[in-house]
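Just one chain follows, in the form predicted alone, and it is written as structure tokens.
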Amino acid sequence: MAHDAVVVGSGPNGLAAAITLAEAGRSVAVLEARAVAGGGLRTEELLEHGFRHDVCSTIMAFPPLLDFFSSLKLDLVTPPAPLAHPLDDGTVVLADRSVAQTASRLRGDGPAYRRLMSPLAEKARDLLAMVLRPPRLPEHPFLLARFGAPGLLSALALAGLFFQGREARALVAGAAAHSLLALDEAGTGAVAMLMLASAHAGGWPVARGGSAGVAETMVRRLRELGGEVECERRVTSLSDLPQHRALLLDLAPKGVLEVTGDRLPRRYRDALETFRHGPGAFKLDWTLDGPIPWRSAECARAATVHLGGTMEEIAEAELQVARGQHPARPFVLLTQPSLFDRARSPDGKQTAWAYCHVPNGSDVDMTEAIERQIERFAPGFRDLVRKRSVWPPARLEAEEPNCVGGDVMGGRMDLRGLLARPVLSLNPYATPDPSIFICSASTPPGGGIHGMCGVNAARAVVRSRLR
């Protein structure tokens, strides 16, 4: 049976592609190499019968915030904070949904930090439906004007510029290292005040029962439009594939080459073989006896715990890892889901995860730094660890072919990186060949769960190939 369009990987970005073209009347199948669609958007037992562990991401920090997922009617679960740091003295920096309440936390800093995100929060919707979509003229020129303009500034400048006190600074520190680059790099502000916005506006929530229910609902609304999800169907080559009109790739640039074999140009070819990856996880799931016993109770109100202390040693951490070296105390993401969805763990036992940064490919071991880093800021959590499952570099990508030596952003974030993303193109969707198209998140707006970089590259296709 011949399709209007074939979509090749069912992470995310593959299957707000095909709903996106489904909805616009086009016929599509979605090809599926796993026996279950999802991509990052996976949860299985990795240990234990019971305990339900996310394989890639867990928070949910777009979808709340983006018009494609609002009509998808997402079982979530919001923690009443989006996000806490904790400092070595025992106390919290924690963002509320409310900037108000997350600004009377920050002694002197307060005012700055209102006057810098509560403009972004409350229009946190706008300002995502501009920054996750192609360059155009905005609809919303001075909201694009006011996180433009800091946003260039690196984390480091931006918050030296507003703040003096470690909580804020820490703050940004944190949310500006989700980039996984050095917060020294111009952009990294941007991220932080995109991350913060989305915290107070959208909470930052978790699905029930694990991201595979996303995955799921997905997969439902595109067969509800007619579309089909085909799993177990390996795609090596362009001959793997049934008749259609166009070919979207939900694929990193190593995944498109293998694909397409030389039916790109060689120029082209050649781009795609020099994009570049940004730094690798090194991620950590956890089977416990009970909750994280944190220093400070206010971290058990999140879902997403920063480990890293001040700004300064954050950045320090970070700018390790550009250099190629494994920091010692390195920045460390963790997730306590189950303290808020009960689905993921038995009565009286939790999950959690979390991962570091580490340069891309590394075959170093993180497990002691990561869990002495939980260790500063909660005493007695290695006693509470049941199982633990190691995922280092190769094993990410080998489990998630797009997280090419680790990177789970599809590519460096980096100013360069955003604009050549895979290669510098007013259609960076669109290959030389009219017929075949990139939609994963090696494409602008890069990485993140979103689903946008499906959503834009499905309209190109449309406008392009599809009329």
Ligand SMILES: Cc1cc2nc3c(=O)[nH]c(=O)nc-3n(C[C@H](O)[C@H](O)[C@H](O)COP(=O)(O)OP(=O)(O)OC[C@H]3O[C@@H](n4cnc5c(N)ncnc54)[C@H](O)[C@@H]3O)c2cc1C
Given for the second form:
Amino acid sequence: MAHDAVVVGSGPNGLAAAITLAEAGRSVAVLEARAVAGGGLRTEELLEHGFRHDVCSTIMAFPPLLDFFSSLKLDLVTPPAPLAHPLDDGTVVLADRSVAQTASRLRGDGPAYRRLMSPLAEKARDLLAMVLRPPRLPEHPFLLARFGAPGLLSALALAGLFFQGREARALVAGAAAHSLLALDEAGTGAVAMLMLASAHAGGWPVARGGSAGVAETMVRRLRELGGEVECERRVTSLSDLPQHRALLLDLAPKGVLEVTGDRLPRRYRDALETFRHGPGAFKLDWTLDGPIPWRSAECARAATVHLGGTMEEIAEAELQVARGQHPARPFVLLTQPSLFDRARSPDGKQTAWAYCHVPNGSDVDMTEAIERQIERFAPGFRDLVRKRSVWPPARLEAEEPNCVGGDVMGGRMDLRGLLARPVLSLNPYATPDPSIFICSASTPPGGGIHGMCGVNAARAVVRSRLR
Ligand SMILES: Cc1cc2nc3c(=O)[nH]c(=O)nc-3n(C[C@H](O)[C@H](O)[C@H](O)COP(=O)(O)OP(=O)(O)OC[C@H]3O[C@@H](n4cnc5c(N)ncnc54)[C@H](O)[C@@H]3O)c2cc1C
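I've shown you the form predicted alone. Could you give me the structure of the form predicted together with the named molecule?
Expanding to the full complex; the earlier chain stays at the top.
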């Protein structure tokens, strides 16, 4: 059967692209290699019956603040606090929903935190809408100036300019480390501000029962609109595809090259071949006999916990990764969703996952280093571990082909990597073949669950030959 559009890959971006096209009246089919749709929105009983683990994403930092997801009415659970960051002396820096409450715990840095974050948190929806769409003239120039000027700084420079105390500096460093970049890189300040603004405004919820619920909602919406999703359909070449007018690839450049063969011109293929990926992630999932025994009980108020100590320590760890080394004390990003969502584990039991950053393609086992960092702030953690599932970069890529070398963001998230994604172009979703488009996290605005790469790519299709 012929379709207006075929989407290869059913990650959040592939599904968002398909829904946007179907809403515009186009007939759409999504082809997915795996048995279940969702890509980075997968939830599985990886280890034991009754324990549900998100294989990739858990924290829905942006969806509560985006029009696209608001219309889908997701079933989300919001923890009391978005983010906890314990320090060695038992202090916890807590990013609360309220900027004022967060600031009140930052001692002398409170007023500066309020000055920096209040305007961004209040306008977080406008801010996200502006930075997650393709580059063009801003609708809110004053807001952009407030965000863009300090945001162009590195996280270290931003923290140095605004804050004196270790609490505020640690909070900025942990938020900036979501970029997977060294914290002295220009633009990491913007990542910190965006993550913190979304934490205050949206609360960093998790999906009830696991992230797969978000994928199921998206698939349901697509089917209501007449779209189709076919699983267990790995596409290896263009000849595998049903008839279509436009093809959208929810694939990293490596996958785009495999599927398109020699259809795209040599120069474009060369550019995709030299696409720059970011560092990898080394991830662990656990089934646990109880809640993580945090030294500071307040850590149990948040689904996301940043483990790495002070800004200086986190900066050193991320710098080592950027230099191709493996830090002995890595920055660890931990999620404990079952504390707030009882649908994820049997009574009295818990699940959790954590990852640290490693050089792209690394084969070094970071299990011990990650668990040591958790023990540092939660002595006795290991005694609660029932089973663990280990995801070095090679396994991540084998099961999630867009995570090339373990890169969870679909490409380096530095300024150059955001502008030339996957190539430098005014319409980065289009390729030299007028019927082929790319809609994965390897296009702007990059990695994370927001679906905006897909929405932007679908709009580019509608503006072009499917008009
Ligand atoms: C361990 C980990 C933790 C993460 N945590 C978070 C988080 O908490 N919050 C957050 O916002 N983001 C998080 N992310 C990032 C987020 O998951 C990704 O940025 C997002 O999933 C990218 O979406 P996508 O649609 O571009 O690609 P994907 O989600 O990777 O989807 C691509 C899909 O294409 C399919 N596919 C690939 N090749 C083919 C083929 N040849 N034929 C057919 N189908 C194919 C794949 O099976 C997959 O389903 C995390 C990622 C990882 C790996």
